[in-house]
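Heads up, the chain below is alone and in the form predicted alone; it's given as structure tokens.
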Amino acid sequence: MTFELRPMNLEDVQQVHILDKICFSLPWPKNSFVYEVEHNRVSRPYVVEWKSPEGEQRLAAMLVCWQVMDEVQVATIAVHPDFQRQGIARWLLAYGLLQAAKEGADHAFLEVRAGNHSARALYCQFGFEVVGERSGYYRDTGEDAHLMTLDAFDLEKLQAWSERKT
């Protein structure tokens, strides 16, 4: 089987939407990333998908993220149950990353629930760093948001991790 990370289109919006409603309490409108993909330039949107040798294709994992002219915000990013725990988060993670930096990006900012350990340990294997606390940001229970910054990118560590070999 193999992966491909390539930009999100319109004919993946209700693959993202399922995909979202599957990962998040509070998922997003799907319209949401039918903006994200058509009408938003600051939106950088991407999808890895799975391909069996049998042709079958299934969405694993999507990211999007917003750069505004050196800052990128991470605004969501899931992987399907299925494909987790095979470091496709890394590898998107560090893709969408790194093509920022090559547009000019060199710090990046996310809100990560407070009580999301797995993803909090992955943006730390990035440098993230948590900086502040949005208190009560999510409206489904309650919980707190920590605030994270990266205020430097090592390229080398993104260009290494998003060279994944499928």
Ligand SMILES: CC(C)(COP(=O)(O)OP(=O)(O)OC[C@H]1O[C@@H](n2cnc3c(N)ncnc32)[C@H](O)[C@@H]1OP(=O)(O)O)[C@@H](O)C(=O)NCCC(=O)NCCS
Second form
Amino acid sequence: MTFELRPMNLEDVQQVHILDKICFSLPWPKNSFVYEVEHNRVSRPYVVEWKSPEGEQRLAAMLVCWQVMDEVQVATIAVHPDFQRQGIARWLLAYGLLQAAKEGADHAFLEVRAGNHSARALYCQFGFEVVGERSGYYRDTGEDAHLMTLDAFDLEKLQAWSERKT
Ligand SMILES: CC(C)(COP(=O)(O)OP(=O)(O)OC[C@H]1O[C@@H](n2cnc3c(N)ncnc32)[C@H](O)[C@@H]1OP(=O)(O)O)[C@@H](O)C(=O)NCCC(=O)NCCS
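Requested next: the structure of the form predicted together with this ligand (the form predicted alone having been shown above).
What follows is the entire complex, opening with the chain shown before.
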């Protein structure tokens, strides 16, 4: 089986929407992804597609980054539970940040639920640090958001992690 990392396109939107609903308690409206692909000029949306030797295809992961000049925001990232803990998020995030760096970004930020330990561990691997809190930010549970920033990209690390071939 193989994994292919590529830009998200309109044909992916239905599967991305399903993945979003599986992974998040507050999923985006489906049309948000249409907007990201078609209209949002600062958006850099990607997917990872799984392909079996028999030709079966499934959406394994998605990432949306927003890039404004030298700053990139990780808007959302999700890996389908069937494909988690295989290094796919690290690969995808490294790829997204590296592409952003090639377009001139040199720092990044994101928001994460305070209790999302798996995502926070992922971001810590990249060097993201908690710099602030938004109290009661998430309207479903009232959980706090942590604002995390990455002030300098380690390009060697991003290059190495983005070269995953499976
Ligand atoms: C967070 C998420 C994207 C991680 O995806 P993944 O492909 O399983 O992550 P990876 O296999 O690339 O793991 C990279 C690192 O993240 C951390 N990590 C990932 N899942 C973890 C878990 N369940 N528990 C602890 N650490 C975890 C580890 O540090 C891991 O490195 P290691 O494998 O060397 O220990 C995935 O769990 C997910 O989609 N969760 C639901 C959506 C979500 O919360 N998105 C983030 C919103 S801010």
